[in-house]
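Encoded as structure tokens, the following chain is the form predicted alone, with no partner shown.
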Amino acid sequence: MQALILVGGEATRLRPLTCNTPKSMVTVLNTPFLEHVIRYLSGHNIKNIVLAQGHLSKPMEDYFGDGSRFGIKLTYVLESQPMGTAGAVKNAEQYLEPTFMVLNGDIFTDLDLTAMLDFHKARQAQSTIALAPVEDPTAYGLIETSSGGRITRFLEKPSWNQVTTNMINAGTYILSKDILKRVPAGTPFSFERQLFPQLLEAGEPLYAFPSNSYWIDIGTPEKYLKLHRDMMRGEVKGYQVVQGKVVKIGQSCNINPETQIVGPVVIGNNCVINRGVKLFGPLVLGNGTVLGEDSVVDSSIIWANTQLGMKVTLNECLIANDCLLENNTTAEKTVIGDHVTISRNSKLGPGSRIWPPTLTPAAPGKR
């Protein structure tokens, strides 16, 4: 089985974390999100993967190369302009096998892909769409089915008075390549709003694969932070409280012996934690993080090479790479982009978003 991952979105909801970093490369437990997805696919023996790229493509290629370091084969396909979900797959058509899987690159799930493939084959489906239950289905696409699992209706982002089910399109599909004949080349085109409804109207065999597996869209700071919490608290298969450790410390760290640490906490490599620091999980410190004396960090995610001065207090914050928060800074529910300096004695309230001083342009061209 082959998989195509849609990683071309601009991730505007997750900014400023994604001003210079593609959403698929934001770190989760100090590992790029896309690496978690690739290892998940590989665990289901899916080792031929196509990345449908657009915005900020170079960091992915620099990190993953041809995929051999991860035991897979990677193919990169770049779109010159946003093509929509189906349009991006059409753009990669020449690289696809007769049957293939599609995943939205901002979804994390532990869905049983092997069982989904067996379901697809047993029903000789043209398309099989994974379903997941959510508390609020109005932000997603609802799918209604018959008792046998055949899809009877699509409803995109319904109002509450239209809601008949809490099962939504989970952004994972198994498709026959033949359906791409219905997708016009070089034109933005959507699976959810155009192709799937057209296939349904034409009477094609479309099926839904329901599941109660873990599922989350990491497209907002709140959901990104929630994924970390869920992983570290053992709510996601394979991530039981940081692989069984309440506190995980990387290599070559210098941690003052009087540091107070309440897990779950993940500390990267080459970190320095000075006297009087207090850490309260769920918490992740990226490689090269330096925490000044008497700082308090609670329920936050800090990326690599960020430095906190003395008596800095953070609560539910997301901080990108190479930042400096000077002495006596206080921040709550704040998102800070990379290469940002916060002056001493600053107070950042809930909802604050601090943009990086420079932005990396999206890579042009098509390949």
Ligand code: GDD
The other form holds:
Amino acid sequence: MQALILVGGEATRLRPLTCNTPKSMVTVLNTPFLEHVIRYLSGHNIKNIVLAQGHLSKPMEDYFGDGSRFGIKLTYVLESQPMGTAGAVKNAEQYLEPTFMVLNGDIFTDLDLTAMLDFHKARQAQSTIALAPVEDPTAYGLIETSSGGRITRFLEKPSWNQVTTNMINAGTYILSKDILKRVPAGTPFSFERQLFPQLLEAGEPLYAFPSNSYWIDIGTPEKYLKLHRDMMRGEVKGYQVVQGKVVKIGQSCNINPETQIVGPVVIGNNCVINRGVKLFGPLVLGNGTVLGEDSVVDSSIIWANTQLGMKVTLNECLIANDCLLENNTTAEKTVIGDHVTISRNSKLGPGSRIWPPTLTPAAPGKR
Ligand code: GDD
Ligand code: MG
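Output block for the form predicted together with this ligand, input the form predicted alone:
Whole complex next, starting from this chain.
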């Protein structure tokens, strides 16, 4: 079986983390998100993978190459302009098998793809769409079904007064290549707003595959942080971790032995943790993180090569690569892009987003 992963979106809701990094390459437990997805697909024996790329394609190619390092075959298909979800698949048509899967590139799930494929074959379906229950369907594509499991209605991003079910399009499809005949070439086209409703209108057999599997779209800072929290607390199959324990410390770290650590915490390679630091999980420190004396980091994700000065306090923050947070900075629920310097004594948040490169004005006080 072959899978195409849609990795070309602009990821505006995750900015500034995604100013230089495509959404599929943001790290989760210090590993690119897409690597977690590829390992999941491999686990279902799906090793022929097409990446439908848009902007920021190079980081993926540099990391995954031809896929052989991960035991898979990777084909990259690049769009010259955003083609929309169905347009991106049309653009890759020449590489696709008669039946293939499509995955949104920002979904993490342990959905049983093998069972979904069996379901699709048993019904001789043309399209099967995985459904997931959510608390707030307004951020997703609502899907209504009949008692026989046939899809009866699509409603993308409904308002609350339009909500009739909590089941939404989970962003995993099994499709027959025939349906691409209905997608115009060279122009943006959407599965959710155009192709699927048109197939329904034409009476084609569209089936829903509902499940209660773990499911999350990492497209917002809150959800990106939640995936880490869930994985580290052992709520995601394959990521069993004991609450309260330090999970993992990388190589060549220099950690002051008196550091107070309340896990779960993942620490990358070459990290330096100075005297008096307190870490409260769930927390991830990327490779080369340096934490200054008496800093306190709580429930945050820090990517690679970021340095905190003395007495920096972070709570529920997301910090990209190569940042410097000078002494006495405090930040809460703040997202910081690459290469940002935050001047000493700054107070950020909740909800601040600092774009790269930014220098906040220095407040009076000692460094
Ligand atoms: N190649 C390419 N080109 N990929 C794209 C494009 C494009 O023009 N536009 C979006 N994508 C990719 C994104 O990178 C992402 O992986 C996926 O398609 C879905 O796009 P999002 O922008 O994340 O959509 P969404 O989350 O608002 O809604 C979609 O996902 C929901 C589930 O999370 C819809 O499919 C909803 O119906 C669904 O419920
Ligand atoms: Mg999404």
